[in-house]
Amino acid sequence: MTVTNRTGAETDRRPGSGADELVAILLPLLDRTTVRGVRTLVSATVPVAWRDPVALFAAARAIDDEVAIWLQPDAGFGLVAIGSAWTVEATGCDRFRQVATAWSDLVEGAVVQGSDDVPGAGPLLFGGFGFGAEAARSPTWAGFESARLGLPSLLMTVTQASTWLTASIMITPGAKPGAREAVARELDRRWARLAAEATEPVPLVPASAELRIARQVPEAPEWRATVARFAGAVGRGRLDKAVLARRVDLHADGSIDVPAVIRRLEATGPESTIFAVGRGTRTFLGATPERLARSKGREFRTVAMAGSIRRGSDAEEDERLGADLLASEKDREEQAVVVEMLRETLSPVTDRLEIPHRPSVVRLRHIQHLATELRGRLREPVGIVGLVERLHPTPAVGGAPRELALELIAHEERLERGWYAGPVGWLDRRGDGEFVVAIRSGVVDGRAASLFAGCGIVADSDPQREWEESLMKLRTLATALGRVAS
């Protein structure tokens, strides 16, 4: 399935369709910024005819350091973000409140038109939080910064109704009207020329790059013995869960396609949220089937996903699986550390809080999970940055009790996770939008590839089945980029 929507695709496939309009409209509201004296975001959304997400992402790549995609293709929902208007970074264990209050203040004397009813449409935030407070340091992480996210210049926004374009611009005090005018008018030639090389969809085309594991980090004797040293700790009763990761380093025969490899992550998990995030050279991408939050107003929902076994020949082996999984007592335990920690974190700051009494299985291409979806409505409006402080990390991708967990890890893991199972997502400019937990990811650069996985550790964890698991979590991203030499 592809993110389309029928409407624009049937009625409409002008090239630069609703650029005009979107001029149209920037100019009067850049003229209303004059008499504000200060720096002031202008923005406009127009409806615009559709395009092929994965397209229209492929053709900014070619001219654009900055852009990212999201694609939710059950929902029928995308967003390619274009450029950058404005860009924030932070730093620390504040980071997120840096990013809310910095945002927050920007958009206080916006002067925007355009759609709100439309869920993605308007200006909005895009970008992620690595999963530590402090960059990472490794080459592989360079311009993926401990928060960084921003605002697109251009961004298209598809539903399952309609398409829309959202154009924003910064403008300084003392700016000239010709020079205002100007960038609008470059944002419009801008569009254009991405519209016109857009309008033939990616095709699906199967993987044929050949991959060999260059560098395993840790290797497998090593991940196992670390795996058995977490299980202790979990016994000893030190702590109840931890998470342990590791890093697999390809190289493939030729540089790798990424459009073509966020098109077949499409084919082939059409459940989950298929990102990818562009600085530079590289790209970070991924298809996670874990929704960190997802706010509108005071309403919220997040899930709670932990346990897993492979899928099964045919369906009668996935029920028989499905059926193992839930009645695993080692599984059943992961999946709990996880509800519980979230029923402790929201339910101080929370109205209502709805938890199903036992999980549901989730069964995505290579492999199933528990999962546990968590609905409630917030006292304060906190918004999604709130909510994704309150939440991150989950036990799900760091363990429990948190900090003690991340110390563990912190000094047995020996690798920088960067923005693996970090937050990646968007925020618009009420403060709701959604993030989701950046795992089955990793870092596409040429011809080289750094993927990573990870598995919760309990007391009863076999160190070789964990490693078994951890193949079956990097094959998601492996399978869309190639064969891997065994």
Second form
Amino acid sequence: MTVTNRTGAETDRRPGSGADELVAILLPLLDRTTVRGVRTLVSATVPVAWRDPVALFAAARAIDDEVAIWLQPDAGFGLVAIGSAWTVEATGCDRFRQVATAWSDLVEGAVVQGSDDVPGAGPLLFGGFGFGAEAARSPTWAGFESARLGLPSLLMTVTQASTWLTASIMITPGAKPGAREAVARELDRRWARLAAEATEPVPLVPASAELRIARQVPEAPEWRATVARFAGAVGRGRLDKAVLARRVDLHADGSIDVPAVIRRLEATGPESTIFAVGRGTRTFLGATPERLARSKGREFRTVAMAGSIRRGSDAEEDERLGADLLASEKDREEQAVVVEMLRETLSPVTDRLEIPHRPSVVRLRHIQHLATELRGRLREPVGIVGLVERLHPTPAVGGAPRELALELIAHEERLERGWYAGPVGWLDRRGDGEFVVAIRSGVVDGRAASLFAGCGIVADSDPQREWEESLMKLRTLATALGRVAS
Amino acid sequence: MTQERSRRRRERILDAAFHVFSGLGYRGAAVDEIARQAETSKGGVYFHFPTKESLFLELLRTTADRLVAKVEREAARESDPIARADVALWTVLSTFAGHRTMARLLLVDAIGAGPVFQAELERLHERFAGLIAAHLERAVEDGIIAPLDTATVAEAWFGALHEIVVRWLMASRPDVLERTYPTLRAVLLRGVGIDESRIAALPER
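Can I get the form predicted in complex with the partner chain as well, since the one above is the form predicted on its own?
First the chain shown before, then all remaining chains and molecules of the complex.
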């Protein structure tokens, strides 16, 4: 059977196609490998028939506790990370370095075969970091440590031109060759089963769930008072900007269908990065317009995104609102603060940094933003995690100056951000990859969902307007979940 | 720990007060409203600030101090006295441009709020004029400009800057404040006899 996928290529859709080849490559690799140290990673990548990433996510989520997905529809790029051959967890200020070191130690002695010159194919680490350095305590964030990334046992990589499957196995000294073979065959069976289940794409259906607001953290009057104080703190010259977030807990009339939600996010935000990280019954997911950084070797890109306005009801109003946004002193100031911070942070570690003079307007489904795209070349090859460590948290989610803004957020926000506004992404065995800022996001668990949104507060911020802006930002995920009763 | 908490509560009251004063003006602002936005009781506010006047005065002082410190910090990065004067003027103008509420509070609301504030404004005025005069004196010493009455020139410079900012604050549809800067700078520097070539060599703002 052949069908046409979204890139227009004819692809073979026989269940399990490609997997035989995988075992054929893995078995001799496993036989040959002598384990150095405590364990060795063996990984193989083969081309496979295209599967709808969302359908594969759905099939895997039904049987596995740890499944993640990453979709960039406009770029035709997607990852589905299934299971975990190895994970790294860390807390504290040193967490980025701990992750980078553990990963480079692991891949140094790895035995890797296959087309891992394709971006996002081959053994890679997928996961995220919490907004703060310390682990969140609330049950909402159980399983989402302040740094947790995993090497998936099976990884499907979809690019515009091709689809790849990577299988990764950890072997330890003394394990019998038969045991190694059993692991390979088990992975093969798992893939065959998932591929067979994921033959039909998850359909795009309108969200029909009825949702009611169970709780807001903090409640509106308290949140508005905090906005006022943050604006006052900026007005007094204590700081340039601080981001204040809030949480809305929703309760659905039935169990929330996560794959259907992902499909809707993909359809409504093709220019965004759609991500979902499943841990047990919980899934942290969202559709973020904000790329933190992407690196390849020493070359990298990042974007300053701050300042927003609503979408118009027609093209003309859209244009007018976009022009208003570009002319708005408050928004241009918010934007300038972010660009300045990026310049200060990146200048010492780059030998080239290109910054456009003016921001442009980026239009999303419910909102328009000011954005400035920066490109540069790193002096030292610190990899994507080294870059993320420097950039997080950007003033777009933290504030400026960073330390004072974070102190104010910690004491006044009365919220555990967990992974909200933290870096989520992936890195390959060369340390290259991409991370986004996990905003327009929330945690779904059965019938319950906790949604997060934040607003950048400057001196002229008005508490009521910021409240409305936060509603606009919450809408991205809320409308993908269902209809919220007012 | 308790001291830290008390300091934080005090800052919280000042932050809330700034927002309330800048929205309603000194006379319109009520301590009840400040307490509500600081999420504390009226008694909590009075514990730190016995009167509305003392609260407003503290805001004026700390905000002005911060602005003066910022101007000094920025100016200290330059070694040439003309470049320093340029940076100092630019910092004041661009800070006000980015902090309209702060500018209104310092330059408009405080006038007529009472004699105590008048005295505080005088002090701020003197500090800025003093800063400018010091740069001008250095320029005279270094032979960059001919000897002149630096105190009077500094008053005139501050007056010009002040007037431009106040006009901008009063405008119903304000233009971008920073746009006035190149013209203002050229006029002020020409007035003390700086060469056109030197003015042209200053960084673009």
